[in-house]
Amino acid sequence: MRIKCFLSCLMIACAIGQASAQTREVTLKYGAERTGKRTDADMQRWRDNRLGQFIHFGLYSIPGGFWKGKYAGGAAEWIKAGARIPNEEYVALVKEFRLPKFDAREWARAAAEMGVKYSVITTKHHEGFCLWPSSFTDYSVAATPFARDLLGEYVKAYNDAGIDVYFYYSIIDWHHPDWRSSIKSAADSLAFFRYRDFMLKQVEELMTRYPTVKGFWFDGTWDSSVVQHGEITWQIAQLMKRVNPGIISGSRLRVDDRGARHFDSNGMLMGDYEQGWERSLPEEMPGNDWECVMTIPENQWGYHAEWRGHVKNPTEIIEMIAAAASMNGNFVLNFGPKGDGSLREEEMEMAREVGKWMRVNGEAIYACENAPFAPRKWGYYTRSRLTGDAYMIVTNPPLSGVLKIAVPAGLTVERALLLGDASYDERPARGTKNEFALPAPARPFATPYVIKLVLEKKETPAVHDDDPKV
């Protein structure tokens, strides 16, 4: 018996010891810099954007997802290791890079019509050229026929129209010959940190050739070279931080001194904001600032001639946009301009629709965050963070021809207003647990409706039922 209870006690110590050191935290060097959210002014201008563009653009549009005539399947981006195209082959676009019919003020005017407040462009993508003139490497702009400074126009153009820009940069880069995806010798250990500093003269030209670039969308931290070495997208970040203490940059740069990419060892968010949303929503809201990147077909970031799988039309966009805005996140669809510089009419009528539902329903999104009431199949909430005013953004109305709303206690629902439509001002009536129900407007909808709340603090005497008993 003793020594069934001296093993009984000697197992709950071993249990207690491992509880103890799987909650213990990890050191790190290289880890999160912060616990909690950004609270400065850049990055709360960030959250208030809350629909974005992004733009993927570079040597692959020009084959636009075929090589030789074949169908290359997966992201029209990744062509050169899709097909396997060798690099002599594939260094040749350079000299059908003409843009003919690039104007950048077009991209901006149609990002404006769409209602975007911040852009993101890929200046280099793994195939490692790069869309401004770097004084770093001959495999730029500057050695194809169209010779112009792309990424000036771009940022210029935006900026003019109001619009914040963000650039993307790989890690990854296939042209480079310093470029190590692993780390096999003391040979390719030099050569990567070659690499590393051609990338951190790379980020630095162009936020002081660009100083107007708010922030930063890294790709391509998940080869073991660099998971190996955390260390190098530490000293990107601090760089950045160093150059401009304002700039924004998400989690996909970040690997720490283990090997954990987005979050650290400890758990920790690495970065200003969550990345993991691509193609996706949560289902719940996530404790992060997080953004979700969209494309409108399955099969295209860069410009892919043939769209196929699922195309997502304007009212699924507009659903989109409404969900990530009631879970305090940031919505950005993607555009894959053709390799001649021309925008497809298939996105600028999605930037068209999209716009015309922002124009009339935008103060339910910009500046919106979660508004913490009771969830309802018909739609989404959203709160004002500059009014404190409530929405409904109606994505499924109810067949009853009722919208029902539950608030938190001390708030009641004073009028209902339809954003697009002065016809529409009701005064809800009340109901139990503070249940407030408003007739859904009769006339029919193509694309989700938003009915703004006014609320006002104050208590009033609840319904009951007849039976005491309830």
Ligand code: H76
Given for the second form:
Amino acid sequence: MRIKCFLSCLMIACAIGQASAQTREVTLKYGAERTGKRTDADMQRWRDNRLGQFIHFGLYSIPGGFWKGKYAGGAAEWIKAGARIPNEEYVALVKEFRLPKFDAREWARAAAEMGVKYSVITTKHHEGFCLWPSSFTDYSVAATPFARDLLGEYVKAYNDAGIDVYFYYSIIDWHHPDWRSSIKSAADSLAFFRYRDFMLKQVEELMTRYPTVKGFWFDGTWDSSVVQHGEITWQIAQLMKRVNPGIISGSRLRVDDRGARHFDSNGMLMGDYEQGWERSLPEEMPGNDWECVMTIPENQWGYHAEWRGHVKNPTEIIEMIAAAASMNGNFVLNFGPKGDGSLREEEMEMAREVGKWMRVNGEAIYACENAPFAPRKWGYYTRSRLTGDAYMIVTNPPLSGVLKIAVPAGLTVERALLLGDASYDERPARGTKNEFALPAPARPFATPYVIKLVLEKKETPAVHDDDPKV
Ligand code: H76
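Let me have the form predicted together with the named molecule next, following on from the form predicted on its own.
Below is the whole assembly, all chains and molecules, this chain first.
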């Protein structure tokens, strides 16, 4: 009896809890800064970029997933944790950081060849090692035999190549004495706030040393130390906006007063875009701006000498780029350069193949967004924000040899052009219910092909539209 009463009280309490979460607005100090999408030019540039590159580079690039000759499980940049490497041994990698083959212009050239419009680099990953000579720690490139400002060279080379740069910054820091994963005492709390001050100084340092940086990519915000201190993430966001009001930062940085991450306790997105799409794409189009970050193999962000698991091919990557653009999202492909500073051959090959495709078909990706036509099984639609032209990115050519497009009444598909092949120029035939049919190009394709649709606002007369009511 008492148990029953307890259970029903609990159920009522839960029901009230749910109802209030849906109806009552939670008052928050550190919740979403804004409702709806950003509409300014800096954010539009981020959106129009559509294709980006991620670079994971740090001390972990030197062992490349092997420690003392043994394959280390997990992702290669986590080797310190995965192979349980003692601090003294890990720190000794600083003396091996020589990078005889590093040339930032080579990295930028490969990125430009792939057609990326922005690049995100790990200025400091979880290991805590900094790719710039920071004034606030000795654990940086300044302490290595390499001794140059790697980040500065990267920023210059990429900007010279016309590519925007973004900085990845890990809040987890396995090296800093004040970083805590959880707060268990007053001393921990004091330490963690000292670490907060260190982060604020480093973020400001990064923004002032490298003023062309367009935004930040924060990571490692899931530990209870951060989740219990949403105000810290808000302070970082405020600092960035103070130094550069146009700065862009995703939702992963942010935690609200109650420990809600990405979306605040009222369900509003914190930060400028959804930053939770890691190695996965949404099934349905998110209402917010969003970005997907993707690896080629399964076992690395940072360089792993032995790729394991499924290794994605260029056509798979191209399909994901198309899927992302068709749902108003950005796609960012990760690279893990080798410990000597050179790029790995498999990744250069990927960059070349994707670039080859982007040079012909990029107009269907850059500055493109969702085209509001009924989805079709042959692939993805996009539409240029600048010209209004629609594109069919055909990833699954139909056996019938016929591509169908259903457009809203009052629109006509006037012409269809195959990108990269002027011999294909079709005037689609109208079918029932304002559906237009196109012959699929006859020749086989190794990568998706793109058909540009010239649309006009006019009715196309139906050949036969007088079906009886059914
Ligand atoms: C977990 C984790 C991290 N987040 C990805 C973007 C990589 O940096 C990985 O190490």
